[in-house]
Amino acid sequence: MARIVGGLGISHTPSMGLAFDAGMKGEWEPAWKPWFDGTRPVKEWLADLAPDHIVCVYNDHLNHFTFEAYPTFAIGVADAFPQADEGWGPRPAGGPPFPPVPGDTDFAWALTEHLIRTESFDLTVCQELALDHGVYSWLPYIADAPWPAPMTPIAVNMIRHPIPTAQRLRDLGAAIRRAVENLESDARVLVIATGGMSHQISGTRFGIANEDLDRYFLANLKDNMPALVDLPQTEWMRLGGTEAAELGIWFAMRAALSDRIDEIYRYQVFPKITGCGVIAFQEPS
C-alpha cells in the first residue's frame, strides 16, 4: 500500500515569490534573504526524501475561484496545474515562466474516490485548476523546476465565511492518511500544508502580526495539536490577525501523520506584513 513518509508546513505570501525572483537576479531585499537562507535545509531534506507524490492542502486567493462559486473543499484532478494570473504576469518576470506543477490523475482519482465515498468529504472536483501564490510563492524556495514530484492539490476556503473549522481540517488530514493507505500502490507520499501565519491584510488592523503566536504554534504542532485545535478560530484571528485563521490548514498536514514522527527542522521569521515559518516532519523508515 501507499504510505505517507513526511509532512511539511510552510507559509505563503505573494511578496515571498516576488522576492525570490528578484533574489535570483542578485537583488535580494535584506528583509527576505533570511527566509531564503532559512529554507535551505528544507530544500536539502526534500531532495533526500524524494517522495513519489505530494498532496498539498492550500488556499486560493480569488485567483482561480471567485465569490460567485467558492467551494469549501476542492481537489485538482489533472495532468498539470499552471500558474494562476495574479495580475503581474507569469513568474519569474523577464524569464521563462515556471512550468506547471505536474499531476497524476490515477493517484488523484483514487484519492478523490476514497475521500468522497468512504470519508464523506464533499469535494468539488476540478479537472482544470490554476495555482496562485498559495503554492508558487514557496515552491521555488524548496525545489528546483521541473518540480520534484506530481502533486494533488486540495484547496480550502479561507476567504468567504463560514470557513471550515479547525476540527474539520484536522479530520481532513486524518482522512487523507486513510485514503493514501487505501491506495493500491507503493507510492511514498509527502503531505504539505500551506497557509499564512499571523497577518491581516485589510481593515483598521492592517499589517499586524504576532511573532510570539507564530512561535507558539510551531512549538506545539507536533505534540500538542489538540490544544491548538481547541483554540477558537476567532481567538487565532484576534491574536494574530484575521488571516491567521489559515494556520488551521496546517492541522490537515499534522493529522495526516502518525504520533511517531520526528521533527526534522523548524524555522520562523518576520520579513514583512506576514509571519513566515516552516516545519518539517518525517515518519520512521
Second form
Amino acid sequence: MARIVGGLGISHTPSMGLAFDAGMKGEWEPAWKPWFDGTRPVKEWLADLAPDHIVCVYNDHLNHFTFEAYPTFAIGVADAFPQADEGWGPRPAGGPPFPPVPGDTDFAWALTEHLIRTESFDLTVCQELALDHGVYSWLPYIADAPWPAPMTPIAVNMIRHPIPTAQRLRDLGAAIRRAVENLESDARVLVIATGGMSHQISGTRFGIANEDLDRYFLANLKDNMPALVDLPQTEWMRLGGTEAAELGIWFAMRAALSDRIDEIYRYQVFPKITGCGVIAFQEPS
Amino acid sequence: MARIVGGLGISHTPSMGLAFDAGMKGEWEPAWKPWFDGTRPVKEWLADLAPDHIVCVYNDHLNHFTFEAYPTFAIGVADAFPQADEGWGPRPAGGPPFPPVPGDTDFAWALTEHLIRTESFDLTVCQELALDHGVYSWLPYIADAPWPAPMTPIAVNMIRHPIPTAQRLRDLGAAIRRAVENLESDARVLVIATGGMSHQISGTRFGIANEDLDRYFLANLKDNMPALVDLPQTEWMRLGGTEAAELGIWFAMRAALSDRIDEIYRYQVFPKITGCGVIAFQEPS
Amino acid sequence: MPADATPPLQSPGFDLDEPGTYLYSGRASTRGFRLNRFALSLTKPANREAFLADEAAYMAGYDLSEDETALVRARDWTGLLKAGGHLQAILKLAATLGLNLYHIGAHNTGTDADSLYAMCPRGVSATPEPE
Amino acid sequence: MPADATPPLQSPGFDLDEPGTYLYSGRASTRGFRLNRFALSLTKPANREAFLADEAAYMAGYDLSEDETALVRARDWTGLLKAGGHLQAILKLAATLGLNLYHIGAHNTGTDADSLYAMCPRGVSATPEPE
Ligand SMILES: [Fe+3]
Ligand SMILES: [Fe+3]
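Having looked at the form predicted on its own, could you now put up the form predicted in complex with a further copy of the same chain?
All chains and molecules follow, beginning with the one already shown.
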C-alpha cells in the first residue's frame, strides 16, 4: 500500500521565479532574498523526506488552458511536464531552461481511475500539459534540477467564476488520500498544494497586502481547517484580494493528511504584491 | 422558476445522419427508412411541446476533444455550436450544411454556476464547441433547421476508461433538474440524452446486435431505473457491445424527470450496427 | 486473415476479451498518444489533402515511430488498434482514404468489408439476470 | 488618470466593487472571448514577433471589434479589462510589449508603474471575525 508521508503548502507568483533566476546570478532583489533564506529549511526537509512521488494541486493562469475549454479540475498524465511560455519565453532567461518535471503515467492513471470511478471527481485528463509559474516559480527554491521525484499535477480553475467551492477542494484532498492508499505500489507520496496568499493584481486594490490574514491562515490550517473552509470564498477575496481565493487550494493538501501530522516548518513574508508563505507537515512514520 | 417539461432519450450513430441526407434526396436505404418513420411521432410531439431550451447530454467521439485534454464532463457555453468535421466534411455532403445549433450563454452560465457551486460537478467549460454525430445525426429527424430552441450541450467521456459511473450520470441528471428549478427565468426546458444502444465497432465482436437488451433497457427506464444503474457497466458492454456503455448517458435524462411522468412514445429498430431507439417522457402540466 | 481472428461467421461472444474486444484504457491512450494525434489531425480538410499528397512527409511531422508509420502504410487496421490507436481516431485515417468502419471491422474479423456489411446486424440475445 | 479611479494613495478597501475590483465572471469571459483568444495567442514566440511587426495585420486574424482593436492600440489596460479581457490574458499582451503587471495596475489605479511599484506592498490588516 502506498502512503502519504507529508504535505507542503507553498505560494507561487511569477516574480518569485524571476527573482530566483536573478539570485542565481548573484543579483538577489532585497525584497526576495528573505524568501530564499526562508525556504532553505524546506529544501533540506524535502531532501531528507525523499518522496517517491509528488501529487501537486496547483492553478494555471491561462498559460496552458484557454477559454476554449477551461477545466474545473484537470489531471496531467504524461511522461514530462515542460514549462509553459507565459509571454516571456522559458526560464531562466538566457538559458539553459529548467528541464521538464517528470511524470509517471502508471501512477497517474491509477490515481485518475480512483478519483473518477470511486470518488466521483469529473477530471479532465491531459496527456499534454505545460506548467506555468504555479509550479515552476517555487520549485527551484525547494529542489535542484533534475527534479527529485515524478509529479502528478492536478490543475484547479481559479481564473474565472464559478471556481470550485472550498469544500470541494477539501473533498479532493481527502479523495487523493484514499486514492494513494488504494495504490498497489509501496510509494511514499508527498502532497503539495500551491496558491498565492493574499494578493490582487488588477483594479485600484492592486497590491493589497494583508499579512495578518496570511498569518491567520497558516496558524489555523493544521488544527482548525473547518473554520477556514467555512469562511465564504468572497470573504477571503474581500479581505486578502481576489487572488487570495487560491488559498482554497491548500485545503486539498491539508485534507490529504491525517490529524496525527507534525507541523515541521512555517514561514511567511510579503516581498511585493503577493503574500508568500510555506508550511510543511509530516506524517508519523 | 424554470421547469423541465419533458425528456427524450435517443440513439445516435454516423450512418443515421448519412442515411438522413440520402433520404432527403429520395434515396432511403431500406435498413434506415423504418427509423425515419419511427421518429415521425417524436417530431410532432417536440413541435407541440415547443420547449424554450434544450439541455442535451451527449458524448463526443474524438471529433471535438482530443487526448491532449479529454474532459469527463464538459459544458458548452457559446452562442452557437457548429458541426464538427469527422473526416468527411460537413453534412449534408454537397451542402448547404446544417446551420449551427444555437446556444444561450445566459442560460448556460446559470446552469454552470449551479452545477459547479451547488452540486459539485467539476465541469470543463467550453466557449467553443463543435458537435459531432452525437447530436447532428438524430437532430434533423426530430426537428427542421433552423433548429427550434437554443441548446446547452453537456459532453460525457465515453471514449476511454475510466468513464464516469452510471451513478454519477444519474446524479448529473438530478442535479440538472435542481439547477433548472433554480433558474430565475420561466423557461420550459427539455432534457435530451443520447447514446447509441447496443453496438460494438471494433474487434471480432464488430456488429454485435442485441435487440433484446435494448428492449429491456427501454422497458425499464421509466419505472425501474435503479436496476439498470446497478448493473455493472461492464455487463452492459459484455451483453450489448463496448459502446452500449453509452446507454448510461440516458440515466441523466431520466433522473432529471419526476416520477409523475407519462411515457409518450417508444420505438426501437436495429438498422445495421447500432441499436436505434427513442423514448419520450412528459411531465404533467 | 489475421492469425488470431476467430472465424467471422461465428456469433459474437458475451465477453470483453481480445481479439473479440479491444477495451480502450488509459494505458492504451498513453501508448497510442502520438498515433492518435496524427490520426485526429485529419479532421482538418487541409491536413487530409496534405496527407494524401505525400503520406511520408505528412507523418514525419507527427513524431511517429517506424513501427507506427509502417502500420499506417500497410493499412493494418488491427495493428493500429493494438498499437494504441483509438477506433474513433483511426476512423479519421480511414475516412481520409475513402474507407469506413466496415473496412476496419473487416480487417479485425478477418473478412472483407462487403461480407461484413452483409453480415450485420449480427444478432445475439441476452438480457441481465434478475439477481 | 481614468475618471473613475480612486486616488492611488488611499489604502485599498475591503470590498469587491469596481473600480477597486473587477471580478471575473462567466459573462465577462463571454464578452471578452475574442479579445482573450487574441491576447493568449501571444504565448507563442512566432505570434509575438508577428504582432510586433504589424499590429493591425495580426489583429485582423482574430475577429476583434473596432472598439477592441482601438483599446489595444491605445494600450488602454483598464478599458481592456472592462471589455472582458482577463488580467492573465492581457498580461501576455503587456509582456509582448516589454511591459508587466505594474503597467496594467498603474493604469487601473491612475498612477505610473514606478510609483505603483514603490507603493507596494500596500499593507492592510483584517482577519475574519469569529462567529
Ligand atoms: Fe496564482
Ligand atoms: Fe456514440
